[in-house]
Amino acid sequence: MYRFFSPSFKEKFFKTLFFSIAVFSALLLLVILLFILKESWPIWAEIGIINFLCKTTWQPTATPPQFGILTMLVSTLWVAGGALLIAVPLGFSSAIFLAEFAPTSLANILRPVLNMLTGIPSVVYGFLGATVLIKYLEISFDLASGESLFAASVVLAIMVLPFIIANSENALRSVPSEYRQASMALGISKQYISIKVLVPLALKGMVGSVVLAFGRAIGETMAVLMLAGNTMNLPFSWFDKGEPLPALIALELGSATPGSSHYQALFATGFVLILIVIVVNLGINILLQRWQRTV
């Protein structure tokens, strides 16, 4: 009976459990990808990858129907990239403040607040953006409509900010205290220690928080649907209107007949969306590994 509660048995049990969970998660992702690929395969075979990704015409009701997602793809990158452009500097700065400079009493208040922000439904963020931010842009800049990719990016930045702050702070706090003590013994200022010592050591975890935020931003639907303008014009500016890929899927999937080319094209759009997140994750991990080898 004792051997079932021995440290070696517990270690093997939890190692097997966590390994099984990891394998199950990987298989689940693979099954999802294969299912979406199966549903969208007729479009890839008929239209081709280049035509589907590089054409700007999306007319599912035309004869013959035309499917090109370049317009929506560019809108997606404007929105997600713009959100990270706003959120990353604010998130990293806030994480450094909470981890190294904030009084304990203040940090104990801010952390639960940040955790609560992650649980607010996206439709609430979208509603607030539509009633406050868009109205502000219309009045301040004398616009006929404040809907734009910029407005969607601002709201998305607010949505992903808690993820960046929480994960970056955890990465900074996980740096062994010996580095702080050794640096302080040399008489280095706390600001210098934070920027030049702790941030490079915690960089992998901080960049991981950005990847997580990017996945949330690029796949967000409701807030983008309510703020981006939903026009199928190729956006050349951050302040143009557009229709990101998640908004396209949400708007048209309900009207697409199962098995039709329109239905298959929407699945192909979802497959592209997943691939973007996977490629960004893999690319950043490879760059981090190469950077760590050179340091």
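The structure presented is a predicted model; accordingly, all values stated were derived computationally and were not measured. Positions refer to the first chain, counted from 1. Heads up, when I say rigid core I mean the largest set of C-alphas that superpose within 1.5 Å between the two forms. First, how it differs from the form predicted together with the partner chain.
- Once the rigid core is used as the reference frame, the Cα position of Ala45 differs between these two forms by less than 2 Å.
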Contents of the next structure:
Amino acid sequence: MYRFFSPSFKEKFFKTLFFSIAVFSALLLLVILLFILKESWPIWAEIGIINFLCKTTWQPTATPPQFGILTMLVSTLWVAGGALLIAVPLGFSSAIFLAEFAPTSLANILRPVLNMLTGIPSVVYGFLGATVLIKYLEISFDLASGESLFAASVVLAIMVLPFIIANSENALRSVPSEYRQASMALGISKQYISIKVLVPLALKGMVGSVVLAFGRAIGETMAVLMLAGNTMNLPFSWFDKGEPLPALIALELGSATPGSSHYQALFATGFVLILIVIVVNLGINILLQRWQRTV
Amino acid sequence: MSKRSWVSSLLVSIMILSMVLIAGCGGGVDNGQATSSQNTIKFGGSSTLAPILAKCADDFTEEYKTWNNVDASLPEEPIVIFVSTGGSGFGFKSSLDKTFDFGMVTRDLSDEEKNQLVDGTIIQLGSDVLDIAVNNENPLPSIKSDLTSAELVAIFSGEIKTWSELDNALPERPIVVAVRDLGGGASVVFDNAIMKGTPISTDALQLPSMGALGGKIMDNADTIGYVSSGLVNQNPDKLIPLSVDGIAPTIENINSGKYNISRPLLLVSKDKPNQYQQLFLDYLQSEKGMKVVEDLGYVPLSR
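The form predicted together with the partner chain is what I want next, because the block you gave corresponds to the form predicted alone; please supply it.
Let's see the whole complex now, leading with the same chain.
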């Protein structure tokens, strides 16, 4: 019994165990991608990537059905990009404040409150947006209806804000304190240290937080479904209505007959959505690595 | 034997043991389902039918508790009825692959779909009627309480964009057209009855649920949309139904078939129902079941 699990056996056992768990999680992503690709294959084969991505007519139940997701694609990028436009300046400023300026006692109150924001279910955000924000936009701007990409962006911005703040603050805090000490020894003001010294050093982590937020914003379904208005028009301004890809999938998957081309087209849409997130993630990572080498 | 290595080997054995146990439990659950599936009935599909089924299932289990109270020949097993939602398409699919015993479908079935159910059952519980409704602050009903099909097509296809284009006495404000997701049950009903293939305007707001659609009309005075008659009956002060081609959506007109913007409430299954399922289906089609259909704002099947 005593020698049954020898130290070297144990070490090997755990190594294999954890390795296989790690491989399993990586495989999971691959399997999901392959499954979605398989389900959507007829669309790619029949309609073609260019037609699917660049046509603006989506009429899944017409004969013959038309599948072009350009309007939805533009809405998705617009909503997510708009959310970042609002959330990044706020998030970076809050992170700098929390990491460098806030007294410890205040930071200790603010941080958990901000983290708690991530725990609010997206349907609650959507509900609040639909009852408060949309009504507000309708009344104060005398709009016929307040649903818009802007409304969706505002709510998404609140949803991704905690991610940006928490990760950017971590990045700022992990800058070695020598830099602060050296700067202070030179008699530089705290504002100058933060913006000219610490932010450039932490920029990699801060950009990483934005990428994470982008992934979250682009895939968010419930809030945009309730706020973007879901019209089929190509949006030309932030205050137009649109139908982001996740909203399209959520709206139509329930009524699409499984195996029909409509069903396959929705899977193809999901595939596009995943690809966008993966490409943005990889792209930024490669960019950051190059960048670090030159710095 | 050193204490530390004893502890770690114990940990490893617990780990292995728990893996075996988890695997074993997986098998156990399967076995449990196989034996308990007789007294368990699962419904899945349309979110319109789900409240009806849930209410009936509640009443049914409350009244009888165990199957032997329903029929003395059955064993004393608890009545378990599951109802989950996910749309008509999902309901149809999951009745075919038997994820659920019955699919809840609230649209007309195509011939192809009926062929897939030749060995099973298709039961109609009633109809869901769509009213064309506007907000109570909209001046339309007092000026023009009846719209023709052609006017509805013009409004919903986006040909007419402001209320004043419909009638000079109406304000010059944009018409907000609210619809359900294109291709979903309700929009197919509306297409069959009114649009007849004319595409819905790309400006139309697509709402994710009937409740949200009704809510949008109640919130916004410029909105027009099609709403379940049940929702209109529950909010008589806020949602004003309109007549179409001179026919008001009254019970008489609906049951006589004159008012035709409606869809059937169907339960479908791949196989013939077993004894347990048949008992519950009988209950659904009894007066008590029909009362629930009516109470929730749908039109029960007139027999």
